[in-house]
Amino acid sequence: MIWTAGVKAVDSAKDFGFETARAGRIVVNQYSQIPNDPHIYVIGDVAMYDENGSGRGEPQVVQGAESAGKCAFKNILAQINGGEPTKFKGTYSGFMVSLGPSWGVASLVNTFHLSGFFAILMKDLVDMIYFIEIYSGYYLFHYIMNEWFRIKRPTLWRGNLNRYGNVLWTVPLRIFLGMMWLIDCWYKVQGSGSWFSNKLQLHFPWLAQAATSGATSKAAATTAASGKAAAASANAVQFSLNYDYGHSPMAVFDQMPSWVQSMTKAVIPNKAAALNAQKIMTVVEILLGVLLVIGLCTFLAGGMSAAFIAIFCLSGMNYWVNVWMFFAAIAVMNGSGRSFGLDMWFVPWLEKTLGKARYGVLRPIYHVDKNGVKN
């Protein structure tokens, strides 16, 4: 492939009346400046400073502009003060150069000589590097969208992570993921396992020293003898993915980590707030599972879904043979929602609605009549 597209200043730069070089920029001294007048400043892909008379001036690309302004800013404001002014020093980190949607070129500080996916990659990363910079998380968010997840033809990741690509064969596993969770509600809204009652269901090591520190002697004996009993159950337990008959499931962990124990129990650090957190909780499992199996905000039904099995597998309320569940909520939010759901009419809904809050509805500040008239 050759490129052979040149580059050259707007039309309108003729008008101006200053002294035009190669390809109708405007010819600029060491200080961005108009030679004859130093008042008026001169930047981008318009202005021609030719240091070393090579007749082909600096790189007409973003760098270079940048630099100029820079140059340009420290000058206005010398002349205010009545400083000193700062000659223009063009800083080039590297070029890049996309041919098409998943192939490119690229040379970073003229030592690194890149192409095809890791320049494409840098370009993406420059872009985003940005959006970051004018501090604009909307852009950010949809560049990437945009470029990687809401595109047809073939793009950085070779259409692997295309959303409109084989989601629509997550969408059993979507629904399956929310009947777990309602089945495991079931249990948790009725009989005396309710989780609604005033019946304590989370059974952290500092409740149930609460709980127990009006023991008597004979109770503390029974505990005892239960701990061991207890401690003899756990030997049975052997690691398995499934249930196999004769066997208790493995927890993902014996007991809270001590950083996951400090930070649940500022969360909750007494019976009320327990008896609170557990209605709570099922609550949420019950709307989450609601959600995946309609379909609607898949996407954050997924992630918190994610989150809630990683919380009950680090309480130590969660076994290995729940695991698949995290992977399980991962992979239902690639959009499954939008292939089989109602994420189909609510997404974009949602995404207009937002884009009206923020920038508001265009609207044109004149109107042409039928006659021709400006109003």
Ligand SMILES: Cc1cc2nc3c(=O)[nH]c(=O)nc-3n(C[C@H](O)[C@H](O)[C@H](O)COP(=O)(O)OP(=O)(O)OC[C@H]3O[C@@H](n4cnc5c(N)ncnc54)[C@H](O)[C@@H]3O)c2cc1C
Given for the second form:
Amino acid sequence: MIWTAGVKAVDSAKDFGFETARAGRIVVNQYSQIPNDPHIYVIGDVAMYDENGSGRGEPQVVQGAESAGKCAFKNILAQINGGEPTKFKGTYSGFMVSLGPSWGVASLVNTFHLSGFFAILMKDLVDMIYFIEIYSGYYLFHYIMNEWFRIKRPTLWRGNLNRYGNVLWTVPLRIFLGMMWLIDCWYKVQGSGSWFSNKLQLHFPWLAQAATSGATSKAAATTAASGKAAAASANAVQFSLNYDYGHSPMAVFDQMPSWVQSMTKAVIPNKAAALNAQKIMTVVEILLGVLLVIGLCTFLAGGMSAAFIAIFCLSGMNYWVNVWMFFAAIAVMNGSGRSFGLDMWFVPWLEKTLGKARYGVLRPIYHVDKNGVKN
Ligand SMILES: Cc1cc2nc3c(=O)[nH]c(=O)nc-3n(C[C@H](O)[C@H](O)[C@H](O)COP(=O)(O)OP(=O)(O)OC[C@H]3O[C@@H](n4cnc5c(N)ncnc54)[C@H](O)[C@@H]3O)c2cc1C
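Next, give the form predicted in complex with the ligand, keeping in mind that what was shown is the form predicted on its own.
Below is the entire complex, every chain and molecule, led by the chain shown above.
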């Protein structure tokens, strides 16, 4: 449907007794004031400032209304404090026309002309910037969810982000991934090699001196991310994506890239910090495992798992055979906790609670009670 009705001033504009022009808009001067009364300002759709005498005035769009708002604000301050008034100047960064969720055209700063994907992307970015400007992460989140994920029609991403896909089939993967974290931690919490003991398990070069006693790690090669690449490097390493450990498995990164090294060194400068870090890491891994198994905060747990695996890889603590965990973690970010998981109840509750906490409860001003009485 293409709507071409146009925009006019609110009907009550004519009741004020000021001069009106096209579309019922109230005529103002270059300072956004009523010409005969500089103490009355009129701004936005209802105002008609016709600089070049075309009879059309400024476009009735948000950018024009905001420019007029700023002009009036400055001039009211100037009137109070004494100063020169500012002339109205409409600032228009661009115009966009969106035709449904996936088509549109845009003209930016009167120079760049976009259509299709880029025009809609620009529209989405402008909308998102607005939510950032009003500090509303809540509405930003809902905008992204509604425009990209919850919509059934083709979107900017041509349906690729549509969340109406079946998430049931990733439930086994989610539980398996969670179990992998837990199994990995099982080896880290028990025995003399426990990550909770005071035996150093993080084999970073700058800790080597302090860690001579703990450097002889026994590679617990069965599971993910436990990080024994340094110990394995003495043997012949072999690239492999299967679990044949006839040869030493190949670490994704033999050594940390230098930028990772300097960042890690800043966070874990010495043995004491490393011992704390290895305990915290184990607790987080257990938490991730539990969350994934019970399907609670799946999106977050999946994202954090992926980030953890990436960090392990970059730290020279992960093998190629375990890289699947990274992709599995991304896959379970699809919110598979919504089927067979606690997210089915937790996520709607969280959204409702956050919405209420930030914006209160919406209530109509005019209420009709159960007897049909308006109050
Ligand atoms: C369907 C539609 C789509 C639009 N899409 C876009 C777009 O994509 N981009 C864009 O830039 N612009 C768009 N516009 C135009 C844009 O909404 C307006 O230019 C902008 O809102 C003007 O801001 P304003 O503050 O002047 O008026 P408004 O935002 O209309 O605010 C005026 C307020 O005054 C209140 N009011 C009216 N009479 C009285 C009274 N007697 N007493 C007390 N309060 C009163 C109204 O309820 C209203 O809340 C669209 C307009 C419409 C109708």
